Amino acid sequence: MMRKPFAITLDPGSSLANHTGGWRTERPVYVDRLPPCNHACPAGENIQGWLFHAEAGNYEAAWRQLTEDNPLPAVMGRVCYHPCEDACNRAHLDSAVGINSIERFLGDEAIRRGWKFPPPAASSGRRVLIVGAGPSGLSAAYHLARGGHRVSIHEAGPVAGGMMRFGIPKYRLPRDVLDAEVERILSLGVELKLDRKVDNILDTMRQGSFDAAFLAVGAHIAKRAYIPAGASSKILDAVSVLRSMEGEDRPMLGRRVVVYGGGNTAIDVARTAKRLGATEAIIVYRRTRDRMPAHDFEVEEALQEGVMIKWLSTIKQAGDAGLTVEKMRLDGKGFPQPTGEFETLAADSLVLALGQDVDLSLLERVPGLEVADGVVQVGADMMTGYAGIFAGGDMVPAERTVTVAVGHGKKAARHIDAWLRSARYQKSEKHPVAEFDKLNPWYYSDAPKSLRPMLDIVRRQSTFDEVQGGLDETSALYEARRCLSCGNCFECDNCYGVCPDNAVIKLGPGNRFRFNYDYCKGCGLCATECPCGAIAMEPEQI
C-alpha cells in the first residue's frame, strides 16, 4: 500500500519561499514512459489506461477505453498468451498483474450488463469488403464500422469465429462467449455473409463495388508429412479433427490417439481425444520440452489431465499393427537426428498436427501481389502490392495467434481509413518505455498475484466444460490495484507533500501537478519518492 509522507507546505508569499532558480544544477520534469504492457501488446491496447479505471471500481469505463483497441476482451481474456504479463514490471516485486484475468472480468461483466458499443460516426459513403469472419476480419470490421465505412464480411464458413471457432477447443473458449461479442460487432451495422466463399478478390470487389478490400482469411489447411502407411490405417489432420467438433458427428478416434507435432494445436487434439473418451493420448514431438513451440502453462495442463508426451522422436511408418517411432538426439545446435533406435506404438488413429496454411487461390490473377513462404507480402500500412487490397493475421508474415490477428485488423483499417480518404495514417511517436529501473517501489507491499480457479480433473478428462475459470468482482478489483503506473503520473500526492519548498502546483483531478521553478532549487526529493518514476531530473538550461 501506499504510504502518504509528512509534508509541511509554505506560504509562497513567506519570507522563507525563496527564489531559488538561480540554484539549480537540475530541474525535476513530469514526463510520460510507455508502461511495458502496452508496449508489449500485439493488439496495442493502452492497458494501463483501462487498468486505472478498474482499479478505481469503474468496470464499464474501463471496458470502454480497453475496446478502443480490441473489440473482443472477453474472448481475449480467454485464449490471449499475455505477452504483457512477461513484459510487467510487478514481477520484479512478487509476480506480475493479471493484465488477463482482469480482461476476462471485463468482458464477461460487459456481456452480463448488456453494454453495446456507441454509433459509428457518419457515413463516409465509402464500401469496404473484408475476406473472413475471424479475429483479424471482425477487428478491422469494428474499428471501420466505427469510422463510418460501410462494411460488408464474406466468411466462407457456416458461421462466423474462423479459427477462434473451429481451432480453440470449447474448453477454452465457450461458444456463447464468442457468439456475444461477433453479434455486438455485427450491431454496428456489419453486414455478414456466410457460406459465401471468394474465388477471385477483383471480382468480388467489382461486383459489390468496393472501395477497398482486407483480406483475413485463416489458417484452415492442414500440413501433412510423408508416412508410409497401410491400407487400414487412419490419418487424421488436427485441423479437421477440430473443426469436426463444431458439427452434431464427433470425429471416431478409437481409444488409443497419437498425435504427431509439438505446437498448440497438438496439444488441442490431444486433450480433445482424452474428452472423446481415449485412454491413452500420446503426443510424438521430435525435440524436447524446452523446444517445443506450445506453451508451457498448456503444456502443463495436458499432462495434468493424462496426455503422455513422448520427447526425441519421430514417426517413421502408420502399419497395421501400430506405429513405427524412431528415437531422436540433438545434435550440438539443438537439431534432432536420427538414432536408428525404433519401437512400436499401438494406436487406433494418427493426427497429424504439423502447422496449416492459407489457401491464397482468391488473389489468382491479381497483378502486383508478392506470395513468399506461403504469405502475403504486405507494407508497413498493411497494404499488398495491389492498391486497395490489404491483409492481415494468418496471411501475412506474424506470429498466428488471436492477439496478433486482432492487432492487424486495428492497425488495417487505421491504413485503410486513410487511404479511403486519400491521405495517410501517421502513428504517433512512442514514449521511451518505463524500465523497472526507473520506479521506486519502495511503497509498495508484496501482493501476490489472484489465481484463477479451475475445473476440477475429472471434469477435465471427460467433459468440455471450460477448464478455467474467471475471477470474480473482489479479486478482479484487487488485482487491477496491483499495477504500478508505470511512467505515469497517477496523482499520489508522494512530490507534493515531500517537497519542501511548495513548488509542486496540484492542477486538480486528472489534470495531475505542474512545478514552480520560481521556487524549487532542484533537490529532487520529488523524482526520489515518485513510485512510478513520473519525474525525471534535467540538466538546468544556461
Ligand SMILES: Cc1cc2nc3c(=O)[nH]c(=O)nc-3n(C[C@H](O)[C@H](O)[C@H](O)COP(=O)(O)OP(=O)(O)OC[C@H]3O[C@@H](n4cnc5c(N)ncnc54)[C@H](O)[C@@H]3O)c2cc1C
The other form holds:
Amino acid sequence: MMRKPFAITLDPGSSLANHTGGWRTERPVYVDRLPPCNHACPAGENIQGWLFHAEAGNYEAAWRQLTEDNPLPAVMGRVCYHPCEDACNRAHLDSAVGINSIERFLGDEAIRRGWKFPPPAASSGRRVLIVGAGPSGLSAAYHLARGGHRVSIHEAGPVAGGMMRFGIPKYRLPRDVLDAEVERILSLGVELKLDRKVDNILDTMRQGSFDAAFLAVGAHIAKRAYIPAGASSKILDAVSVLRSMEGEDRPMLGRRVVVYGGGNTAIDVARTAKRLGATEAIIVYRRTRDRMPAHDFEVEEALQEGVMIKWLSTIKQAGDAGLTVEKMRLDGKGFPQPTGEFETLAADSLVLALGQDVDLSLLERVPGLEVADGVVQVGADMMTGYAGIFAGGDMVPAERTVTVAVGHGKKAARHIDAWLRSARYQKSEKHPVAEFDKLNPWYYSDAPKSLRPMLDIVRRQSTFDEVQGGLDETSALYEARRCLSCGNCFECDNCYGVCPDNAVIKLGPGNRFRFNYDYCKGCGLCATECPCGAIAMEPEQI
Amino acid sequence: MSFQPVKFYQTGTFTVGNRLLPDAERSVQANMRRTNSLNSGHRACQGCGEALGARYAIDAAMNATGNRLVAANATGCLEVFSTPYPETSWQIPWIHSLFGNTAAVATGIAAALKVKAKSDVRVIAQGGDGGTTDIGFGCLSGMFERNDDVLYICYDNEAYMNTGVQRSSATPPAARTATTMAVGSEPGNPFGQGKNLPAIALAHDIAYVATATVAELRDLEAKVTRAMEFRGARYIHIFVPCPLGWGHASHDTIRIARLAKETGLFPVFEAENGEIVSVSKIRHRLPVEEYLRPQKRFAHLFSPQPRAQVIAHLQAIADRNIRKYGLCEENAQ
Ligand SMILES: Cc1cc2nc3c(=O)[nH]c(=O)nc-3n(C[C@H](O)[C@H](O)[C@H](O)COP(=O)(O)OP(=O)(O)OC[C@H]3O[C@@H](n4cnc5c(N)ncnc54)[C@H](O)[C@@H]3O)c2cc1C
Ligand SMILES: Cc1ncc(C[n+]2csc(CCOP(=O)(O)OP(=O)(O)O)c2C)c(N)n1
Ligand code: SF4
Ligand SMILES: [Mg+2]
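Next up, the form predicted in complex with the ligand, please; the one we just looked at was the form predicted alone.
Whole complex next, starting from this chain.
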C-alpha cells in the first residue's frame, strides 16, 4: 500500500469497479427488422441492403447485392410497378424513395461498365429443363446455373424475352437493354434453344434426360369477347398487335383506332397506335378511371400523349358504319350496368385487350397435374402435382407482372435445387416488419424525391424512343441517400453517442456495435434515439 | 455561425455519426477513441441528461485542447454520482469544490496556471443550476467581471436534484418540485420574474456565451470547441432533462430536450463579445403541451382538469422567446 495523504485511507479507484448493469430491468438488443420495401418486393430483393451500398457510392457492390435476387435490374428499373415504393416508410415523411429509378441506374451502370456475374458453382451434374424464355424462365435459369446445374431453355419464339419483348413496347423498354441482360444470363453457360416449342413436357424431359423442369410459358392466348361484326370490320387482338411490332411489318391499324379493355395492355396498344400515326386512339372501358386495372401513371402518360378514353362504355357491335357503343352506369356495388343509351364510334380497326389465357397443351396427359381457372396449380414450393415439374410466372395463379415472374423463377430454382439433392429448401425465418412507428424520423434530413426526366411530348407521339429517362449519378446517389434504412443498423453512431453510461462499444466500420451489459442500466435511450428501429428493449430475467 | 449542418447525407448532421461524412466532419462522440471523460460505472440515474451532457461537453473540450484540461466541479448530482470515495468516473484532472464556490476555485486554478506559465492547460468550472444560478451566482458574476480565463458550464436540470428536487431559481413556472407542490389554487412553482442566466452572462459582455441541449450534439460540441478558441470568461448553459426530478421516462431524456427547443421554451443561441451571432432554428414548431405532457412535474396542468390558462401562459413565454431570438425561419412560422 502506498503512503497516503492525511485522512485518506483508501487507494484511488475507478468507477469501472461499479457494475451498474445490475440496475437493469430491461436490456437493449440489436435487431434486424424487415424493411417494408423488401417485404413488398415480389422478387424478394434486399432493397435496403443494396441501397446501403449505393448510399456510399459503391454501385458495383449494390448491383451485386441486388442481382443475388434479381438478374434483370435494368429491365426492372423500367417496367416494374414498384410495390416497394408503395410500402416505403419515407412516404410518411415526404415521398417514397425512388427505388425503381436507382435500380435502373444500377442496371444501366452495370451494362455500361460490363459487370458480369460470378462464375457458377461447381457442376452438380444435374440437368434442368426450362420451358419459356420470359422473365420467369430466365430468372430460374440464372439461379439454377449459378447453383451449378446444367440448364437448357426451350423457347417457342425466335428470340428470348417473352412478354418483355413481345408485349412491353420499346418506348418503355429499349431492346438493347433487354438484350444485354439476357445475354449476361446466358453467358453463365445457360443453353437457349430458340424456335423450340415444347408440345409434350414428359416427352421432352425424357428425350433430353432432364432431372427436373420449370415451366414458364406465360399467358399468350388473347381472350375474346363476342361482338357481332360486319364483313369489312377489322378486329385484332392486343397481344398480336404488340407482337407484330417486333417483326418486319408493322401492323396496319388505320387512322382511327379503338382499343377495348382497361388494363395495361390496352394502354400500351393505344400508345403504340398513336406512335404508328393514328390520329385518334380511343380506349373504350366499361368502368371508371379509379376502377381501371391499369396503373394510374400509365393512364396519365397515355392521356398526355393524346390517347382518349371513353369511360363507362361497352362495345355492342362492330358494324360497317362503325362501332356501336352502349353507355354504362355503376350500380351500388360498383358493377357496370347497361343504360340502353347507344352511340356510334367511327373506327378503322378495333383492338381487343381483354386479357390472356394460358396455352396448356404441353401439359396434356401429365398425371397429377391440377388446373383451375385456366392456370396451373402449384404448391408453396412452386411444384405442380407432378413430382419434378415446377411452374411459375403468368401460367400460375398470381399477379401477372415481370417482377412476380422473376420472383417465381428464383423461388422455384431454390426448391428445384433442394429437390435435386433430395432435400427440402428451408426458408430463413422472416424478421418482423420495421413499421414507421419503429423509427425515430427526427434524424433524417428533409429531402424531396428526385424526378426522372421525360421525353418531350412530340417525340413521345411520333417515335418509339424511351419515354422515361434515367437519373444521373448525382441524383441517383442523392436518391439512395433518402433511404431511412428501416430496421437495419446503418452505423449512424447514435446508440454509441447517446448512452449516458458509455455502455455501447463501437466495433468499427462495417462491424456495428455491441452492448456492454456490465454497465448498461437499461435506460432505453439508445432504442428511442435509434433512427431506424434497430434496437429493441427486452425484459430482463430477474 | 460556427456549425454548418450538412444537408442531404441521409441524416445530415442530426445523428451522432454518419459513415458517409469525411472523418474531419464527424462528431467527437462518434470517435472510437473519444476520451470518455465521464466513464462507465457512475451512479447517475438511468437516462440522466446531466451525465450525458457532461460527457458530451468535456469530451469536446478535451478534443479542443489536446487533452490539456482541468475541471472544478460544484456539489450536485454530477459530482456526487461520479465520485463516491474512493472511486472516480473522471478521466481528467478534476477537483470538487464546494456547492457555491466552483467559479472561484476555477479562477484560482487559472491564476495558478498563469503563474506557472502553463498557458496550454485550460480550465473549466461546472455545476448544476442550483450551484450556478443560486448559491454560486456571486462567484460566477465575479469571475465574469474579472474576465478570468475559465469556461463555466452550467448543467441545467431546473432544480436541486441531488438533495431531492427542490426548487431553484431556474425552475420553470408551474413545475412541481418538492418545495413547490402541486397543491392550492396556483399549484407548482409560481410565475415569477425568472432568472435567465445566459442573458445575465451576456450582459457581462464576456467573450462567449452559448446555450445548448443534449438533443443537439453537433451544436453542443461546436459551441464547446468555439468557446475554447477564446481566452477570458466564457459561459455555456446546457439543458439537461432529469428523468427522476421531471418525471419522464428514462428513454425520453433526449426527446424532452428536443421538445424544449422545438416549442421555443428553451432558446438555443450563441453570442460572441456580447452579441448574439447565431440561433439554432426550430425545425418543426410544436405547441408547449407536447413538451409538458410527458413530464409528471406538469401533470397537474392536465388532470384532474386541464388548466388551459396556465398552459396558455407558458405558450406565451415560448412565443415571446421565438420572437425575441428569431427562432423560426422567416417563412416557416
Ligand atoms: C402489353 C403488356 C405490357 C406489360 N407491361 C408490364 C409492365 O410494364 N410491368 C410488368 O411487371 N409486367 C408487365 N406485363 C406483364 C408481364 O409481361 C408478364 O407478367 C411476364 O412477362 C410474365 O412472365 P412469364 O415468364 O411468366 O411469361 P412470358 O413473359 O409470357 O414468357 C413466356 C415465354 O414462354 C414461351 N413459350 C410459350 N409456350 C411455350 C412452349 N410450349 N414451348 C416453349 N416456349 C413456350 C413464350 O414464347 C415466351 O417467350 C405486361 C404484359 C403485357 C402483355
Ligand atoms: C452550502 C451547501 N448547501 C447545501 C448543500 C446541499 N446540496 C448538495 S447538492 C445540492 C443541490 C444541487 O443542485 P444543483 O446545483 O441544481 O445540481 P443538481 O444536483 O441538480 O445537478 C444541495 C442543496 C451543500 N452541499 N452545500
Ligand atoms: S437525479 Fe436527475 S440529475 Fe441526478 S443523477 Fe438522477 S437523473 Fe441525473
Ligand atoms: Mg439542478
